[in-house]
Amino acid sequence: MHSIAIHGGAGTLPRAEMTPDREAAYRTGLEAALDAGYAVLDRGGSSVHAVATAVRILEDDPLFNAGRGAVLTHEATVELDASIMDGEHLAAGAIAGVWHVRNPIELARAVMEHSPHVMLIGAGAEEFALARGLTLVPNDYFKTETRKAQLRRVLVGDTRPANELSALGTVGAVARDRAGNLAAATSTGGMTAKRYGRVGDTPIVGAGTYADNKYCAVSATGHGEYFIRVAVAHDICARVAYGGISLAAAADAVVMDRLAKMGGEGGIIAIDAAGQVVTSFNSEGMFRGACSSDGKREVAIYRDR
């Protein structure tokens, strides 16, 4: 069975503040990414290409905290992180703190496929992007009026949602292709008003992203400092590998128990070796979707819809 799952971040608007029009817009964005990623699999494409395709579409959608529409740093700039992992070969690529790469997930994939390294950061990562012929844009390209307003609120000490998303947003995808290969990809702008070159879990293999054909693929979203300390993505796979438990049980043990007890908010999407999709989140909601060759398809925001 080939299948794919995507997420657009944990930490949604409270139900009372989610207008029908805004909910429809988010669902449209999720559906576009989900359908594009699934189409790759349905044509016989690789899981790596499928997750990169889905994430790239979410990066281009200004509603989500990745690429265009990413949150702003304390200095009102945008700094982007991303990673991707191929479960067949345990190959991975990651980038952090880039300012001008239109689609960070494409650069992370290039690092994985065309360099001897796993992670590149800042100016060096952008130099590599130029060498690979990737599209670079001015930093202002990523900024939206919504994110500017969000930063202004944070800087004056107002932390209420005020019809904007919380700072937990990230986008990601996991997939199993027809050949049985798994892959995971994650991309983010990080946290609103982050400082000093802060990097979260998204580009850290084992924290925000992990894939191993034998067990599972995981993409995480949430408060990155906690996800790094728990090594969320790898911990879930390790529990499947060494504990012999189901992916659903492993995900809940990490997200709903271990992570929650530490005060870490967020969630994950994951897929097992058979292509079964699992989601787990301890926030009010998580933008997500899944589609598989057995006919199942779902797009949801809250626990019940």
Given for the second form:
Protein chains: 2
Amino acid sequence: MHSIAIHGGAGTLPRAEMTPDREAAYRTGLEAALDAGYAVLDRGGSSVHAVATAVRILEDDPLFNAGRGAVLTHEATVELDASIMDGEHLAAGAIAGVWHVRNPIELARAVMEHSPHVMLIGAGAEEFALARGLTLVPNDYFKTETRKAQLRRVLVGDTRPANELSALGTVGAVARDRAGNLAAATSTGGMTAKRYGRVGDTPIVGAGTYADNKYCAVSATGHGEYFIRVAVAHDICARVAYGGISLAAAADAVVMDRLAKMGGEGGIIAIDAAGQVVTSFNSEGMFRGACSSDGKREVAIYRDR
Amino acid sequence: MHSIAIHGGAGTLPRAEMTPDREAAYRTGLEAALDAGYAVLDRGGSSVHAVATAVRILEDDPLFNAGRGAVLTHEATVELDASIMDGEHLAAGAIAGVWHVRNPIELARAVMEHSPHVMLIGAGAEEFALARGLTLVPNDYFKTETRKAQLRRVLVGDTRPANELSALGTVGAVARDRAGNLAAATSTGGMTAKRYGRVGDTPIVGAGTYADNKYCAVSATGHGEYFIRVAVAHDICARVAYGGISLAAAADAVVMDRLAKMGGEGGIIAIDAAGQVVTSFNSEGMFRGACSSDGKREVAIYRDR
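Could you please show the structure of the form predicted together with another copy of the chain, as a counterpart to the form predicted alone just displayed?
Entire complex below, previous chain first.
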């Protein structure tokens, strides 16, 4: 079975504030990414290409907190993080603190495929992006009016970042291709009003992203500090690998029990070695979608729909 | 039992090039860090303070690849990474790509203890260091003649980074205090001639550093890219936690089997919940030392001494 799952963050609007128009826009964005990623798998493409394709579309969609439409830092700039992992070779690429790379997931993929390194940060990562011929854009390209307004509300104390739609925002994808190879990818702008070069779990291989053909591929979204401390993506894989439990049980043990007890809000999407999709989140909702060759196709936001 | 173990990197000189004078200098440096860290534990101090103390001394020692004496980047600058984790609270702090903070481990500790974040990078991390009143120094402070000569040899192709003493250099410590709390800390200058803001496993919580009171504390040193891909420190903890095997068996499974098969050279020091020290390395040697309240005290470089 080939299959893909995507997420657009665990920071959904409270259901009370979700208008039909807004909801339709989110669903359209999720469907576009899901269908494009699934199409890659359907025509025999690799899971790495499928997850990168889906994430790139979510990065380009201003509704989601990654690429264009990313949240703003305390200084009203945008700083982007991303990572990708290939479960066949346990290869990985990650970038953090990037200002000008239009599609951070493409840079993470270039690090994985065209450098001897796994993680590049800041200006050095952009030097590598230029060397690889990736598209750079002004920092303003990423900024939307919605995010500017969110930052203003947070800075004047009208709201806390955790209460904004953006707080748990991330985008990601996991996939299994026809050859049975797994991959995971995650991308984000981080947390509204973040300071001091703060980096969350998204670019941390083992926290925000992990993939191992034998067990599973995982992409996380949530309060990144908790996700790093628990090494969420790797912890889920390890419970499957060494504890011999199912991916669904492992995901719930980490997300619904361990993270929830610590106060770490968010969730994960994952896919097991057979292509079965698992989602788990302890937040009110999680933008998500899944599509597989057994004919299932679903997009959802809240727990029940 | 309270106990501490330290390492000064898995990139030792080939035994043929290790003169008695050089060896004595390394042993003196290791002993100073080991004894200072152990003294913290002996007088009832925390494992967090013990590992930070030991690592700070190794950072200040120009022989080891961390703080002063760190290896140089391709552009002949020094860029420093570090992380620390408190196994009681699963709290962690990490910094990467820092140029001017005299003791990176102190900054990682400040991130853990005085910020809501886990990881800060680059100029933002230095802004936080200034806000916390940490000591900043010119980048030249870190550069030694030995490292300048190493960089020249690498850049003219006389040698590959992997053949230099520096290649697998890192310093780190793990400890168990009288209260039974575990901690781990790791610090490095990375890899000689590194480019593009490359970051290895040292500041990655779960790769270079992990600590969980229930299972173990781990600090790694080696070819960082492999260590990130395997999530070495967390993988060792997870094998103990979910596989129910001993820390020694878990460490060997990761270092001697999994990493060795991938070509990932290096090693780890670790300490279990009872305070037993474990070391494992697949390189020719690893600068290391251990001291515990049962009267054991040892410093070693190669496999047999």
